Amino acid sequence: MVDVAILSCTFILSFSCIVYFLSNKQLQKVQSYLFLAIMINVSVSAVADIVSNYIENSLVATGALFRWQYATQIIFFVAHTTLAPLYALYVMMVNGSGLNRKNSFFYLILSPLVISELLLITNPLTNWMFYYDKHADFVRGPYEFVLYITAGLYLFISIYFMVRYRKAVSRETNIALWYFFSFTIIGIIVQMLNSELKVELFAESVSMLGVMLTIENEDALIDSGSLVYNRSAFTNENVRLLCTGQHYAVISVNMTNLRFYTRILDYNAMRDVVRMIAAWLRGCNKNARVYRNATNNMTIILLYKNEKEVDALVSTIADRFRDTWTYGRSEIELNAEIRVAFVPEEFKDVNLLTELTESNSDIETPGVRVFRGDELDSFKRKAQVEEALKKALEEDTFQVYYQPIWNAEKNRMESAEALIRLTDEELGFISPEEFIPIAEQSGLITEIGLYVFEKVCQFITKERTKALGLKYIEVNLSIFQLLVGNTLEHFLEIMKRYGVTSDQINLEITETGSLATSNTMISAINEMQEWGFKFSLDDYGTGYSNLSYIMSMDFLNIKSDKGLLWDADTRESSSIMLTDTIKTIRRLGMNVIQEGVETKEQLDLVVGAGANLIQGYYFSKPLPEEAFYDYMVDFIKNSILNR
């Protein structure tokens, strides 16, 4: 009765899995239905085998009892024969290779199963698969080998699709598929070697338990705020669909004024509103899968049959967002940017698709706007630039240029500003004005900042640089770098490695709204000043800067914005404001670096107002290292000759 005990454990385990699975999962994918079918199959097979074995081992099977034994044996074979093809189909759905296949593909795949099942169903008439002899003992039929050939064929199909489309799913999913596939095969082999050990079904039920706890466990892929799939799930799904050559649409809904309502509604109310929107989107199309990629973003992936289906869904979403959303007594009007991309016709890269959903407008434009086709080029460009930045970091292809800064009081080049430049093989020259904001948004600015800092330290320690007599190098420091807690530690480690002291580097920051006055940033600046670093404030005269702020932060240099200088050429009010600002800062005891000086008239204006440090094309444009050396040597020679 050991076999009955093992089969009973198999049933209890598989049935428990079914109950747990149904109570903890919403069946939204074919993959989940197939998994449920596999578990039901194992349970039915176990029950049928229990009854058959119990009758065979304990009772004399005659009359009706024999018919029960025969019927349960047929049920077992019919159910168990479908297990291998179900697993093959499950593999195809997990890695996406079975999506959007023509019906003829599945007819071909399932034809061996149909043949096997027909042989089993007609077995009472033919005895081709099995029969019972006059002693009621089970006897294998002459065509039972067909079942083994069928099972072997589907096992081969499973292996083929697991190998071919292994890149379509994560490493963890691949490991899970192979591990539990192998565990099942071991169970089959053990039972083949010892037919008394009914471990095949038990191994299959244990395998399904493992699959349920790994592949089918989507807790880590669900956004708790909206109860739809999260950003990681979106990325995984796009990888899966792209690797298997699917054609689909991505519809990104960016609610540009959602943050406004977070200031009005409490957390629970806002969560309910987001869930209400997510649930509505999920119900728009049964083939649509909804993701939340950012706080104010909902994105749909739709495997469409024709573009009219996409157009209809976009129209439905747009019409709904033109109306209000009702929550309790509140009427919520949400502005929406709806971006529609066809994959892979328009977007072929996961990073481009992520950029499409995560690049959110800060301008709360009223109403609903739909972007598609050429209107999405800016999102593609942003993602392409981000990839170029990553590539430049990996391949060390950034360049650091240096622009000299002239001391008007000493008539000498006192320092220089380090400026990063990027030329990509595919995109060509990319302006810092374009790639720096992208680097800040993507988080790459920290790596880029450390890259520039190390290049500057290398530059400072060269004998050729020492001979130029520069007091320090101005290095731009993003406020986002200051918000990263380990920036100072990295700087100190790099300086120690190259033997550079803090007085040889001056850090230049640009004030950015409330971030600049945050306690975190102020504390970071104070800590760096304690280690001997000094700071310059860039672009003074624009944005948020004021005199009380620059006095409280103890800046060494204040850099006057070039825009105000250039306006001074044509507007007297700008000229007055510029000269008064320079005079005020100088009276406060700080240096003024006037950037953007290009003409003798501009030079005379700012020097006359008291600016003591001058930077601009009048002296030199930013130069690569070798050209900078040549320029500085020539400048020093000419200065000596003109004394």
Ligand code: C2E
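Because the structure is a prediction, the values reported are computed rather than measured. Positions refer to the first chain, counted from 1. What we label the rigid core is the largest C-alpha set whose atoms superpose within 1.5 Å from one form to the other. Compared with the form predicted in complex with the ligand:
In the two-part rigid motion between the two forms, residue 387 and residue 231 are assigned to separate rigid parts, each C-alpha being placed with the superposition that fits it better.
7 degrees is the angle through which the smaller rigid part turns against the larger between the two forms, based on C-alpha superpositions.
Structure of the form predicted in complex with the ligand (previous: the form predicted alone):
FYI, this one's just the chain on its own, none of its partners or other molecules.
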């Protein structure tokens, strides 16, 4: 009776799992069908076993009752034999190793199962697997071992695929797979040691519950706004597909003007629109999976058999977006920037793929635009540069160069600007103009900024530097460093370590449109000023500046942008603007550092207008430390001689 009790529990548990699973889930993946099949299998095995036990326990095991017992025994064996192969297939689908395989692979894998099942079905004719003797006692047949070999084989296959592709799935998924596997094996062993204890099926149904709550629970992977998969699901899927060597396409659709409609439609309406688009994309191709990686993004992963399938999907999407979307009485016209990437042929980095889908192009171009192949090169370059930055930080291969700044009134070198340099083994020299924005986007700027700051402090405390009589060093500070709360603390800590004071450093910030409006930044600057740091405004004259803003911020130096100076060579209007600006700033009591001075004519022009500090190739390019010392010593010698 204990048998029946355990088996009933097994049935109740596995059947409840089936109901819960079906009511909560839309079956989208082969993996889910396999899981359902496993659950049904355990339930059927349990029922068959209950019936068979019941009959066995009743005294009259003859005639019709006996035939029932025979039939349930066969059903039990047939169902139970498929469990191990189902599990092996399930493992392959979960970690992706079974995706896109040829049919022959599955024929081969499933052939031992087919043989076992044939032997079972024909058992009434052969008695090879089992039979009942004249006392109606169960007797094992001569070929029953085939079932054990088959089960062993599939367990081995499962272990192989779980170990070989363990990196393709998350730690939690691996744990759940192994949990199911080990629990089942323990159940089998216990039952083998004591056949009275019918715990095998029970163990299977309990561990199935575990799998259902982990692997098959996708709540955390669904974007609640659009009801498609979210960004973490996208990352997981890429890892899984890359690890198992799949070839697939990532098609990202950025609706660049979606934000505009948030002004017209309310929250619920916007959500419905996004859901409508997501649902439409889902319906485009049955093999496509849709993700939402950013508010205005929808991304498709397509495991294609033929590249034409990708082309067709892209043109279907492009065509659809050329048309409007109707919501209630609103006609919504969405711009679409579609990026098509082939993995792993063109891209094989998960972060880069995410970046590809997330990043918005700077300009909101109306209509539909498709980018593929070479048109996506800038993304590849970005990823390469980001890698180079990480490597340089790890291996300490950045360099800091110094460019002298000349005081026109005193004819001496007043200070120098610290400028970072990077030469990568593979990419060669990379200009800070290129890598600083990439560092800002990837968040590496904080670390790079601290690196430069520390090198500068080291430089300042050297005796050779002190001998040069520089008043301070100009250090570039990205506004992103100001947004990270603890930059000031780090600066103070580094300065304390080297014995540097805040008047030995001048921080250069570049003016941007947002600078004037961000309170966080203004208060960060104010706080640093309270600690004695002085600020210079870099690249003044590039478009955003206004004088009242400059006045409110208490800058020590204003650096006049080199672009305007170079324009002044050829354009009268630029020359007038430049000289007027210099004069005004000087009258307001601030220093003007003119950067980019390359010729005597340029020098005369800006000095004539009143610029009191000059930086440029006319004096020197930015130089590595040693060369900078040499230059400065020469300069000091010559100016003494010329006095």
